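Here's a solo chain for you in structure tokens, the form predicted alone.
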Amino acid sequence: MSQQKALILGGRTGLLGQAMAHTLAREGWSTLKPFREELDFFDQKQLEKYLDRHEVELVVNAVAFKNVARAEDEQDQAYLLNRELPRILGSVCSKRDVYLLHFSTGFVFDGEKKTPYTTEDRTGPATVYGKSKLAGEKFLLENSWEKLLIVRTSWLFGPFKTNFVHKILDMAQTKKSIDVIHDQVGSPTNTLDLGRYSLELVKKKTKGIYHVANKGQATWCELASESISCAGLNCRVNPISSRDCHEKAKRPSYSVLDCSKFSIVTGVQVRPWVQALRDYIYYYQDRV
């Protein structure tokens, strides 16, 4: 039997592309990771002409406007990325009945709630960032078909590519002390873990919007002090307010995510976030 073959946008270069592209290898796909000279993502012929050529089954796209602050100030670049390449991906995989995995942000909410966001909560997003992955979701459910799954995640550390958690321990390498912000709670989240847990839901024929990151919450300032004591450094960490860093975008002070949803469809439980956490620390974190 030949080889199942997948896109993976962003699979290169991506934080969580190149998880992506590691997790489906192993389970034995063909990966495909073109450069933009070979393949323009908002080129809807040349898209169309790639996948038939190539006989693709599932097109995962793990390429967005990341930058929260940077957002505010360029929306333009945000929406074409977040919201006008899923368009285009929805429009091209629809026709052609192939897989669509999305990935999404919990930064679709408001930020309100002090309980894990369920995929039933209403969104309410507050920054450019969030407002356009949103557009983008909207977009795709517009014109949803049987193999579309759009996957709502949450700040994401792992190998491959510099992250925050390699950030901070690069840092408390050098420094006595650093200031980290403790008024934001969100769902730390290892890549290899959310590429498998996300594979489980393909292997399903899932479709529609799952939650899916690692259990349990924290605050970046819990994650830096977490990560600092896994690699064994002398470092201080001291919280500050978000007031203090004086960014643009108003980041949801609550984005933790609630993954029950994917249990039960799946049969999968989803490990602590400090586990996923000390297993990158340890066996992933010089991997980038």
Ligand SMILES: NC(=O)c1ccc[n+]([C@@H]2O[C@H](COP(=O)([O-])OP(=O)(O)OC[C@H]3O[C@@H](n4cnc5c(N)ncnc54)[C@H](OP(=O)(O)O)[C@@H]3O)[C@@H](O)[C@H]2O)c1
Second form
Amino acid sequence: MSQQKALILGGRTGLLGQAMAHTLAREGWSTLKPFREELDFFDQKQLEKYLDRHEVELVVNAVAFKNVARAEDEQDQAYLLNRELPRILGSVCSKRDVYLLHFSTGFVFDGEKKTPYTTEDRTGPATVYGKSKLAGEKFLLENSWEKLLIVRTSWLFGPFKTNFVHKILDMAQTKKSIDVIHDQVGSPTNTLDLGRYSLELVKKKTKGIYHVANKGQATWCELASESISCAGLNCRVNPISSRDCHEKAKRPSYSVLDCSKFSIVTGVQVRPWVQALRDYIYYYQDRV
Ligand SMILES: NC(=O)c1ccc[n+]([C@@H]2O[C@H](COP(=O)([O-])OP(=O)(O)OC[C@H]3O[C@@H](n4cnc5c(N)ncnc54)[C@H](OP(=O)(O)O)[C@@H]3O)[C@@H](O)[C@H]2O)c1
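Write the structure block of the form predicted together with this ligand for the protein whose form predicted alone appears above.
Everything in the complex follows now, all chains and molecules, and the chain you saw is the first one.
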């Protein structure tokens, strides 16, 4: 039997894209991760030819303009990547009846809630990043087809590329203390868990919006402290307020995701973020 083929946008260099490529390959998929020079994602005709030539069955979109602070000043670029690209992918994949797994974010919410956000909750992003990601989701949903899957996730860490946890551990090796924000709460998530969980949804041929993250919640401060303690380092974490960072973007103070819809559909319980963090630190941290 020939291998199923997946095209992974962001599969060469992205934090999540590389984890998705790794997970798909482990599950027996043939993974296509073209360089930008090989395939221009924004060229619809080129993209169509590529999908046809390689008989792609699944497209994973892990490309995004993800820098929340920079997006405030580079709105055109943020909308190009976060809204225009999903629009193009939606148009190409729907015509060919190809599965599209598109990643989005808990930053599409306003952060005012105090209990985990469900997929039914009202969106209301305050940042350009959140607004442009929501615009991408809307474009896709307006032209939805049977094989459209949108996975919102949160606060990623994992192998293959630097990330918040990796940066904290780097700093903790040389500093006696570090300042970390204490008034934002999210769902820390291991990219390899997210990869496995997302594939469960694909296997079940699920469509629509799902929230997928590790279980539980933390502040950036708690995530940093747990990482440092797990790595056996000796560095003090000083809690600071978001206001002290003088950032233009107003990040949601609460973006914890309720993943119960995912568990009901797949029968899989997401594991706690602390466990997922330990796996990352023990097994992968040295290899980044
Ligand atoms: N990281 C998080 O904490 C987090 C949380 C919630 C949701 N998400 C979502 O998860 C998804 C993946 O995020 P990530 O953290 O893996 O992002 P990432 O590490 O920044 O990767 C983004 C990927 O997009 C590629 N890219 C950027 N601009 C491009 C362009 N103009 N043309 C082609 N490729 C381009 C990058 O390639 P280059 O390296 O060549 O620039 C990179 O491979 C996104 O949809 C994001 O919204 C992430």
